[in-house]
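Listed next as structure tokens is one chain, alone, in the form predicted alone.
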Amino acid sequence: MELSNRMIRSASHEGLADDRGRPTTEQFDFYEGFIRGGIGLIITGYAGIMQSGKSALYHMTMIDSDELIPSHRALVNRIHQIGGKIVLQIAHCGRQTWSKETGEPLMAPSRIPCGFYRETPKEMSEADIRIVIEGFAEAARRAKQAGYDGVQIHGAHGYLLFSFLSRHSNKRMDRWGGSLDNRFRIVGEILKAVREMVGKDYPVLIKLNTYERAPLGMKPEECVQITSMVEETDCCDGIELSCGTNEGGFVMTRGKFPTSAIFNYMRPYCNYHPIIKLLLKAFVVPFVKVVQPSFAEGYNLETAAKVKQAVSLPVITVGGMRSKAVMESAIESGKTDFISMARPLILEPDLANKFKTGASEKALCDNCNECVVATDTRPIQCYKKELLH
């Protein structure tokens, strides 16, 4: 897959699918802005591989049935008609969702509830694991049939595959837990199953975490080991590096703590009684703000540089990229091969063109994170359009 530049739109939940999870005209309109704005590649928001892994967030895109292929193909055809490249991210949310949304019991490597969703999942059986492996392979097949330029397997952010990789959420003592080799096993099996399904020439990417804020959580050293294990499968064509999980707070996005957006748009907080909201704002929010990681440009680049030394696969890095100078320096110094971003492009889908023409040297996004939390109950949008003026 040849790209026009090294700027990539990283996945973010969009909430633009219909009730069944089919891509819509609104979704194409959202992506069109990035393509016309000069971005080299779009990685879509995550698409669910099966109903048990469906997100609790608003209107997740799905790729769990062949009946959805025509809708995906229509979207991809329109993207290609305007010269765009698009990769479908495929995922299973594991314990980071609610069974009332999936209609099925939650699944995870161990019976440990997510600290955010607070619902105890069932421990997956050998049969459950095999079904998930097959589900990823089938989702990749559908993506290829729909015409996507590649797939990205979501192995980060606390979702099912990451929950196997992390000692915080995987307490198994069988061949799917314990040692890093065992915790990686499901990821390796999925990469092999996907590669067998789509053939040797179809681009297969994976998204991984550099860090997880949790007891026994993922650390950079483990991330580097995992990327080497990914390369050893000989079934992957590129690695995107991110960080954080839902229960770890705003480690993934950093920046400002979006108090108002949380109580206006995010469940269950938006449904609380006004007095409860006031008490939380007065006594809990100040503490959370104190422990929130500070924002710094390229906060995953340090680990990315170590990964670059460990593997020969192309490395994509997301996380706080804002200024052209920092991005170019990261590439020229060999810390990463590609730059990916999500929040800045929601406000400025034409940021790549602005960089290219010299109209801008830095993204206008102020990292307010309102766009991040509001997608729990509504489609994605920027809540700071005034920054454009």
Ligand SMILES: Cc1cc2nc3c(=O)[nH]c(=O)nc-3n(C[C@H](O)[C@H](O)[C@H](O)COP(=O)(O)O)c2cc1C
Given for the second form:
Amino acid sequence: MELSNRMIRSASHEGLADDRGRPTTEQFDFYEGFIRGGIGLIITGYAGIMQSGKSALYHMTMIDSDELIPSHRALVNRIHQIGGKIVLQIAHCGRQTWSKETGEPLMAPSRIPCGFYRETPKEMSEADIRIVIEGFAEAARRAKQAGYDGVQIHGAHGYLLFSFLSRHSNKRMDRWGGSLDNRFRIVGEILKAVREMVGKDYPVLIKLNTYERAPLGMKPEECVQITSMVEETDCCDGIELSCGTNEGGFVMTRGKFPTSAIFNYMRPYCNYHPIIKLLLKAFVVPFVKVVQPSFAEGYNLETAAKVKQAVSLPVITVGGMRSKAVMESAIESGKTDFISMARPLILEPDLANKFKTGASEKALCDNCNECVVATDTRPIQCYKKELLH
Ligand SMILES: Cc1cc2nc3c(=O)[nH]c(=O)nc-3n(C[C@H](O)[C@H](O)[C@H](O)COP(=O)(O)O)c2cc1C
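In place of the form predicted alone, the structure of the form predicted together with the ligand is requested.
Zooming out: every chain and molecule, the one shown earlier first.
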């Protein structure tokens, strides 16, 4: 895959699909803005590979049935017509969703609820694991048939595949748990099944975490080992590095703690009685805020540099990429091959063009994090449009 530049739109759940998970005209318009704005590649928000893996967030895109291919194809055609490139991110949400949204029991390596969703998942049987492996391969086939330029397997952020990789959520004693080789097994098998399905020339990427904040959670050293294991499968063409999980708080998206947005838009908090909200704001939020990591530009770059030493696959780094100087230096110094962004592009889809013409040296996004929490109950948008003026 040849890109026009090294700036990528990182997957960001849009909440713009219809009730069945088909991409809509609004979604097409939204994506078109990134291409017209000069970005080298769009990675879509996550698309569900099967109903049991459906997100609890507002209106997830789905890719779990052949009947959805024509809607995806229409989207891809529109991006290709204007010279853009687009990769579909495929995901299973695992224990980071609710069964009332999936209509099926939650799937996870072990019966440990996610600290945010608080619903006990089913410990997956051998048959469940096989179904998920096939589900990823089938989703990749559909993506290829729809014309996407590649797929990205979501192995980050606490979703199903990450929950297998992490000792915090995977307590299995069989061949899918325990040693790192065993915890990696499902990811390796999915990469192989996807590769077999789409052929050797079709781009297959994976998104992984540099770390998670949790007891026994993934550490940077383990991330580096995992990226080597990905490379050894010989079934992957690129690795994107992010961090954090839902129960870990604002680790993935560092910046401000969006108190008001949480109580306005995010379940279950937005449904609480006003008095409970007041009490929580007064007595609980101040403590929660203290443990949130602070924002620093390019917060996954340090681990990315170590990954670059360990593998020869192209590395994409996301997380706090804001100024042109930091991005250029990260690429020139060999810490990463590409940079990707989520929050900044919601406000400025034309950031790449602005960098190119010199109209901007730094993204205007102030990391308020309202966009992240609001996608629980409404479509994606920036809540700080005034920053543009
Ligand atoms: C609104 C929103 C939705 C997101 N949805 C996804 C997603 O669907 N898949 C994914 O891998 N990451 C998702 N992310 C995480 C981003 O891809 C990225 O890893 C993270 O926001 C850090 O990058 P940033 O500092 O450029 O925002 C989302 C982030 C935001 C802000």
